[in-house]
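Only one chain is given next, in structure tokens, and it is the form predicted alone.
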Amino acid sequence: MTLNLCVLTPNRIIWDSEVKEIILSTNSGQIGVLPNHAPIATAVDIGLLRIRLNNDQWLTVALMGGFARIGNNEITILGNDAEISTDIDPQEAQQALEIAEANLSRAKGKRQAIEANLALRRARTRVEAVNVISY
């Protein structure tokens, strides 16, 4: 038995295929989804989406928040942005992380600090996606 997973962003379809399992970062922690999971709608946090393919290989996606709807063995994730780990340039991701860290340390005022912190979380997620070890 499989799940139909569709990951969408405003600009493109990231994934639309059958999978065995996913692990999703939500605002209240990670959840694993297998076939026949109880219906749920949840906010998605900035973090990794792990996808177990039908050949038992794992695919990692850097997901930048959004919403997910799970039900009837169908998962739809509407993400603010997302990148499959193999599409991320490791050097560029590391440079973006260093810039985000520097920007956070230079942030003046509450608004700049919040924006810099979000940029840092996004940059860390991209680096984690590149460096994740397959199960």
Second form
Amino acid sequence: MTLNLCVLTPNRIIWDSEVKEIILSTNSGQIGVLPNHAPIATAVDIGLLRIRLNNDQWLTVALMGGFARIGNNEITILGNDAEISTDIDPQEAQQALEIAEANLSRAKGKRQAIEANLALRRARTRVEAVNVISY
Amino acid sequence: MSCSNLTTMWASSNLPNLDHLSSRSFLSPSRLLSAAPAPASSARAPPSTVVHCGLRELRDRIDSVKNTQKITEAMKLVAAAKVRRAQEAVVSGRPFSETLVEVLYNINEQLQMEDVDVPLTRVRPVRKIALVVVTGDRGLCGGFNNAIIKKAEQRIAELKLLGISFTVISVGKKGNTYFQRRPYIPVDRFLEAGNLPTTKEAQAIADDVFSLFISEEVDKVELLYTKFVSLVKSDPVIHTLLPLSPKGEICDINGVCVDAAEDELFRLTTKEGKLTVEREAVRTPTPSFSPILQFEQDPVQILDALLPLYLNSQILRALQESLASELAARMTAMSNATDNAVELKKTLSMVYNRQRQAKITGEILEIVAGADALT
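Would you mind generating the form predicted in complex with the partner chain now that we have the form predicted alone?
Every chain and every other molecule in the complex is listed next, the one we just looked at coming first.
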């Protein structure tokens, strides 16, 4: 019994095949989903999505928030944006993180702070996706 | 003798002013400024008078028109190829929007009893509006950029009359240069969309708009973009982006709302070898949701996560439609330009040939007259 995972973003389908297990970061913490999980609907936070493939290898995807619906061994994740860790350039991700941190310290006012915070969280997630230790 | 035969022969042909030319041929055959428009008296009269000055200049002109024609034809083909890619982008974005609409519907069904208050749907009295204006990056696309900018100016004038202050977020180089030259229009930010709009660009605009709305700097956000109607027609439209309606409807400024589930998507296909556009009303089948689906978090939090997704996909759709309209406009404009270039080349070639023949006739006459004078 395998899970059918479908990761969708507004402009393309990131992932659409069978997996063994996934670990998802939601607003209320991380949840692990195994086959025959109870049907739930949850909001997804900006964080890492870890996928265990059929050959027991782990794959990391940087997910920029969204929504997940789990039911009947079918998982549908709708994300604002998603990048598979192998597609991320580590140098560029690190630079983006530094720029985001600099922007946050320069942010003035509520509005700039909101934007800078979001950008920082996204950049941090991307760097984490590249640096994750796979086991 | 032979000379007069020649002149009569030429006089009886189409051009009466050839005598005019041949009488002047003694002076400077290559510097003739034809007083009368030569092709005007021929059977096919072009609408404007062609002023030309000499064989060499004519030849140069014909060469340059030929080059221009090659360029415009190439641009048309490139635009046609890009339109296909834009179409593919829209199609690949469909699974997302379909699933999203389905989920929104189901959540709304389950939340009908409750009163949800999500920040993005809060309706406030309007004091300031943000206008997101989507233009293109390059020119040579007919009236595309002008149309959307005119619409923006109209809306700005309306808002001024109503006494509502506004700010503009300009997307696209053409809009950027336009607003930069007009510092009296307050612009919040200049963004560029690039060749193919991706989620990153849509996210940048969404972030900006989101923070403006949440921090209560603006009370309403409107999106101005060009809706793709057909290959020869596109419509600049204004859609209300924020505040969102919890059911996921797309609202016009006049409050006319279209149900998201009945949203139309355009599709470019070929019919009998010609590119046509088919509008498909995507009616997503909303299956009965399994009632055992539990919400991991508060339904309000779930909606809070869903609505930004909806915002992103709306902005991306607008960018994609704008791009498709721009490409279609460029295709039409370049196609017209190519046709004009072909016609101009034909006209110029005819004039060139007539002048060449007149020059040859003149030289023959000179020679014959000279030979005559000797005998």
